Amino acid sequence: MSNTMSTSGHAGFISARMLLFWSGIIALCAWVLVPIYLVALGALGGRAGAYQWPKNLLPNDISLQPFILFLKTEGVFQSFLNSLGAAGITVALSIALGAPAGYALARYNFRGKDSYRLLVLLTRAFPLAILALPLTVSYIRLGLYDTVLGVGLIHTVLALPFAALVTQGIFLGVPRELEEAAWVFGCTRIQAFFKIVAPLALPGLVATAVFAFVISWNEVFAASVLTVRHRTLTAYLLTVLSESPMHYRFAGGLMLILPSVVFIFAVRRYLFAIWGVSSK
């Protein structure tokens, strides 16, 4: 009798945990997808759909006119290319500088290691608005003002602390014994890193690259302050869409979301591999 009650109680506890787990998953998905869905409704529904409330499940009349007008706007395509360039620079530099730093933090013990980790994180404690004036003056003196390279460098500064700390955790998850075995078989430290550690850490490095890409793509303040003609898409739309109709703003917002979604979808199998989930 007592065993039966214990078994049923245990099964009930597991069911409650599963219910809580899936409820959290559903809530998280809704938190992410519902805003995107509402933006899509406002963009595809035209002027009437943008102001309609309550919203329909699907727009009454799907209109691509806001997207066509958005794409025909002068400067949008060039600013899109500028955003891609800045994001590419950010991803490349964040991985090139953050991965070695993360590897050193994971594999070597040195004096001040914990303080160094804290200082890396504290670099994000300074509001970018405080640094806007000295950054602008420095960029003008160095010839980086109003350039894609300059925007990419400041975005790298924003992404690099997290890249270093995230890659540290990734390299800690790779057993050191595998590297030592490679050394025994004649590999140098660099060869062991590229042949053993890097392939195992690839999913985490891709996740770090996604994080850096999203930071650069969504950042607007530095891009607005440090550029005038060669603006990124977010900085350009900040000025263009401020006086535009609501459905046009929704179309611009959806066009800003799509590249990040496409990029994440393209590297999804590496992201799933972090949790041991296969994806084809």
Contents of the next structure:
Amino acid sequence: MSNTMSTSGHAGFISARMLLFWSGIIALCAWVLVPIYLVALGALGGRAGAYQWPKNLLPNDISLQPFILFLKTEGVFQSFLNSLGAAGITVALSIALGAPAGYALARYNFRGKDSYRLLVLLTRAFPLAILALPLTVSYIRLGLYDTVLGVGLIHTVLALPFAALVTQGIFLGVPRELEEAAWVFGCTRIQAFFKIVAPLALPGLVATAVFAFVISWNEVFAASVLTVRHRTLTAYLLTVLSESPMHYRFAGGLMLILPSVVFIFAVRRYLFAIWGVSSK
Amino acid sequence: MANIVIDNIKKSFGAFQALKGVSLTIKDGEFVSLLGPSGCGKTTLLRIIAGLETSTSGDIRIGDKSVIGLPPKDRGLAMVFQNYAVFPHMTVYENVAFGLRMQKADDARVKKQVEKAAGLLHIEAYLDRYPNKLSGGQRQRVAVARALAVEPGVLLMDEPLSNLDALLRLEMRTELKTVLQEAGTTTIYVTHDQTEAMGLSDRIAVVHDGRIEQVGTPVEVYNHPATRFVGGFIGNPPMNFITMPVTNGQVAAGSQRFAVPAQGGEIVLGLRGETVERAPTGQGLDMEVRVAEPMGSHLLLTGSILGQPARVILPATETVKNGETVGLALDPKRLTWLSPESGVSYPAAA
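Switch from the form predicted on its own to the form predicted together with the partner chain and print that structure.
Complete assembly follows, chain above in first position.
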């Protein structure tokens, strides 16, 4: 009798734990998903849906109208491509430059290593607003003003410090002995990097790429200041949406959120891998 | 297959001298252990031989060719690392095949060599698995197979058994000896475990404080340590050191007399604990026993001889009580005499 009692008590404890566990998960998901859902609702629910209160959980009449309208708006598609281009340049450059810096920080001891690390981080402490005017002037002189490349470059400057420091941690996570084993068994340093270090660091490098992508995608200030006609999506929307009806703004907002979400979803396996959780 | 000549290698890390001029010649096919406590420089020496570390000065020749300045891959050697360093993103097969693939060996040769090495180390059953599905002992086998598959001129091993549990270590030690004897590869084996060094090696180089204190066969090193350090480091219990007065070139231990290589003053007797025999008190050295521990296979006595701490081993058939004084007869052929000032031993009497 007492045995069954304790068993059921034990089961009760477990279910209480499970309840807590799942409510935690639900709360965390809601934290992220509810705002996105509301934005989606506003975007897809049409003009009436955007102003309705209280909100329905499901849109009463789904219409892609504002969305299509939004996409058809002059400049939106082009600025979307501009954003992708700038983010692409940012990802490529911050990995190409940041990963070697991170590797050097992880593997070699050199004088001023700590100051270098601090210096890298300090570049982010410098407010971009002060730089806006001189930057614009130099950009005009260099012919970079109002180009996707120019925006990509300035976004690289923003993403590079993080890329260097994050990849440092990733390369530190690849045991040095593995690399030494590769050297002993016939690899040059470069071969060892590509055969051993790079595959093992790949999940972390992908995560760094995501990070660079998101930094570029979300950045408004520099993109607004440095472009006039070739705006990125964020900069373009900032100017256009302030004069638009509500449901139209929601559609724009969704357009801004979705690519990041889709991108992170696509590389989630690698993101999980850096936390040591296997998604298999 | 290759011989190795290490010629006056020095290495400094800033102001710290890790190696203070090390010379050692290793014959083709020989198994030499570098034995010493942690921080003595033995791993640094191995890494310099491998080319993973640069020496400050000195020369290393492998197969009569100087390898100073050559990258590790051009030195014709293979290495087994302390943490195995098995590549986690490759199957066991690809791990073992790695060195051969880098040599651009054709598939038939790779297959033949991998199967041969896998057979030697009994890992045929796991060739398709990834290392994270293997136990420590199995990974160790993979690491050794990977090294043997390339048929290296020289095999370097850096404390390969230290991460295994005690039982597995004993098993792998025996197996390594069999496998390496079969392969006949020149091997340098770094360890701080004297039983490993004693059991595996043709010769042992005892490293202490950046220098090689003694090179010799396990039996030589054990019976006639060149220095006090070697005697104290090798053997369990370590060698006893008893300072004794010398009169007219002789040392008296009870009624026993020994001619020693000194005329007067004092000399240090290096005494292996198991070389004594029980005798009536006063006949040899008398030992005041503090603790007697019957170990089953033998009886371990801890106490003092001539007021100096000592440990002695008697046959398990003897019975000694705590606090008792026992007489110990010495075997003149198995004594080592050392200078009390320098701690260096006098050459064994011919």
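The structure displayed is predicted, hence computed values, not measured ones. Positions refer to the first chain, counted from 1. Basically, rigid core = biggest C-alpha set you can superpose within 1.5 Å across the two forms.
Relative to the superposed rigid core, does Val228 relocate between these two forms - that is, does its Cα move 2 Å or more? Where the cores coincide, Val228 shows only a C-alpha shift between these two forms that is less than 2 Å.
Would you say Leu258 moves between these two forms, meaning its CA shifts by 2 Å or more once the core is fitted? No.
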